[in-house]
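Form predicted alone, single chain, as structure tokens, below.
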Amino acid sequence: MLTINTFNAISQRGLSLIEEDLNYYLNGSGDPDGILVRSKNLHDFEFPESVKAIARAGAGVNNIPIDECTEKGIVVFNTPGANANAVKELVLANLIASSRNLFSAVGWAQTLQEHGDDVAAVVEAKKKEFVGSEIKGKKLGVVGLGAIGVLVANDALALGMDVVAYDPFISVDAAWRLSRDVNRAMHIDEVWAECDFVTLHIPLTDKTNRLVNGSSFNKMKEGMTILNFSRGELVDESTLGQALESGTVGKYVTDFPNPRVLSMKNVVPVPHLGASTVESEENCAVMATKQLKTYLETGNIKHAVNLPDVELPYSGKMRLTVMHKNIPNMVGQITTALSGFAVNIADMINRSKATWAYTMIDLDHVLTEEEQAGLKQKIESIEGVVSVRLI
């Protein structure tokens, strides 16, 4: 039996995949094999040695100590794309609403009760101050063409916008899903110079931290609206305020309000609602649960943040999986260890991601418990190996 423990409230649609499986305990009393988590901060959590994998029901993994988990041989999954439609809809809603000055207008209208029967007259006299503009025919820049960026680009085209996108690392899968009518920007400066709106859909990394900064603002089309539903740190707030004051940036729509941003003019603060839909939470929970169960049952990996995708059809043969550092002769040492147990290799795959790698080997027959213990001990003694499993 395998045990999966949960942190935070996980959608019942995801939990039911565990509860209805007789091979699993959900939140059992023993040490867990896997962990399902949403927002709980695990940086100070002491992981039991039993933990083999963590699945985050969401895309961001800032609440998980990735390096520590990797060193302990724990695979960390996230759920890219599971909340893509929810975020896309919110981006487009805010794009239209900010262009029409809807938030300011509605906020003002909610103050009119004191005017009594004169409300209609006051509205007619004042509404010209909230005149906005239509998005049809305007140019939208999409920075980042992952699951969300592609959806935003395609749907903005359907709304009559001219769309230009920048992503030097676009995947083949994303390219297949992107409309051929989306124009490609060869450099991000083209986006700053040409677009009326720019929406950010990139992960936060050392290279993207404060990607939108003083240099970017100096190149922007006057009055541009920036929409940030990815990560607050993508925008340099120390120079954003000046860009808003000068009118270089007409509006900044962000899903990540903080005291500094809230003090700036022409900011539309959204209270981190990007993935806050019932459907998104269900999708994330189901995807995270399936990834976790697949790894525990077959060793196959998909959407791990610290290891590459590694998949072999599971035939029911005994399977050896090894998580190890990406250094020379690791596969040779693993197969050499196997040679002492009179077992043939039925199938094998090895993949690497940066400094780490994962090797999966199907054996042609099942080893005895004593042989399994001996093989595991032998491979664990290889320098650079952090995790060995026999499934």
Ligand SMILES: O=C(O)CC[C@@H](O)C(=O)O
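Keep in mind that what you see is a predicted model, and the values were worked out from it rather than measured. Residue numbers count along the first chain shown, from 1. By rigid core we mean the largest C-alpha set that fits within 1.5 Å across both forms. First, how it differs from the form predicted in complex with this ligand.
Hinge assignment between the two forms, with options 165, 280, 307, 254: the rigid parts meet at 280. Put simply, the small part of the chain turns as a rigid block by 15° against the big part between the two forms, using C-alpha fits.
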Contents of the next structure:
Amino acid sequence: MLTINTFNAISQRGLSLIEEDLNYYLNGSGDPDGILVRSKNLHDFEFPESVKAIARAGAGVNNIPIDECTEKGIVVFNTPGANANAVKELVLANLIASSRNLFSAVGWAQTLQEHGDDVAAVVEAKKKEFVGSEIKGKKLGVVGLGAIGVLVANDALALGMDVVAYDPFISVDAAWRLSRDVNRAMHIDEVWAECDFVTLHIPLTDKTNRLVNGSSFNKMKEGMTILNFSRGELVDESTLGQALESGTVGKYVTDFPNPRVLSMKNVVPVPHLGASTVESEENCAVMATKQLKTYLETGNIKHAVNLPDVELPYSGKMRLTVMHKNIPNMVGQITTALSGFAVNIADMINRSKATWAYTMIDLDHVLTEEEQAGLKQKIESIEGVVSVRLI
Ligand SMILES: NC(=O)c1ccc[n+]([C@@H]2O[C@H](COP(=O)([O-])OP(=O)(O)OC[C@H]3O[C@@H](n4cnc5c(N)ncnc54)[C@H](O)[C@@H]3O)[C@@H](O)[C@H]2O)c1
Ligand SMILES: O=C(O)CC[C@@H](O)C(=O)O
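Structure of the form predicted in complex with this ligand (previous: the form predicted alone):
Now the complete complex, all chains and molecules, led by this one.
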């Protein structure tokens, strides 16, 4: 039996894939084989030794200590693209709503009941204070052209906007999906200088932390609206307040409110709703659960952030999986360890991603419990090996 524990509210569509499988316990013990999580911060979490994999039902993995997990032999998955449409729709909604002052106007209209039969007259007298602008013909900058950025860029074009985008690391897949009418910014400063709206769709990493900062604000077109549905830390809050005060930034729409940002003027706080649709929560939960179960049951890896995709059809009687550093002679040492157990290799695969690698070897017969323990111990003692499983 395998155990998967969950953090956060995971959609029932995903949980049923565990509950209805007789080989699994859901939230069954303190020593789970896998963890399903959404936004819970796991940086201070003590991972039990039993944990072999974590699946993040969502895109951002900044809540998970990836390097620590990798060193402990834990594979970390996310669900690329599974919530992209939900985020795109909310970004477009906020693009229009912020341009039309919709939230403050509606907030005001909700207070009018006391005017009784005069409501219509009060509305007509005051509505000029909420006059907005159309987004058609305005310039939108999209920073990050991954699953979400591409959808936003393409649909903004359809709404009549000029779109300029910046992503020096764009994937070939994303480039294929991007409309050729999206203009390419060669430097992020072009986005700051030219755009009426900028929307951020990049992961939070050491390199992108405070990507939008005092130097960016100095280059911005006066009155620009920034939409941040990626992560709060991408914007330097110590200089944002002044940029909003001076009008350099006309509005800051953020899915990540905190006390500091809430005290600033012209902030539109959204309570982290980017991925909060029934459809997106189901997509993420189902994808995360399937990836996690596949890894636990077969060792095959799809959409891990710390290891490459590795798939091998099961062709032997027993499977050996080894997670190890991407250094010379690892496969040689693993097969040498196997040679002491008089077992033939039916098939094998080795793939690497940056400094880490993964080797799967199908064996032509089932080893005894004693042999399995001996083989595991031998391979675990190889320098650079962080996880060994026999499935
Ligand atoms: N608000 C929400 O509920 C919500 C939901 C989903 C995702 N997100 C956030 O949005 C982020 C993006 O999601 P996604 O699904 O599009 O991810 P993705 O991985 O598909 O795309 C990210 C893109 O950013 C690009 N990029 C990385 N560094 C960059 C830089 N310095 N400058 C420009 N581009 C850069 C990458 O090349 C990639 O194309 C996630 O990491 C997550 O933090 C938030
Ligand atoms: O789980 C959520 O609601 C938010 C997910 C979102 O921030 C993500 O990065 O995918």
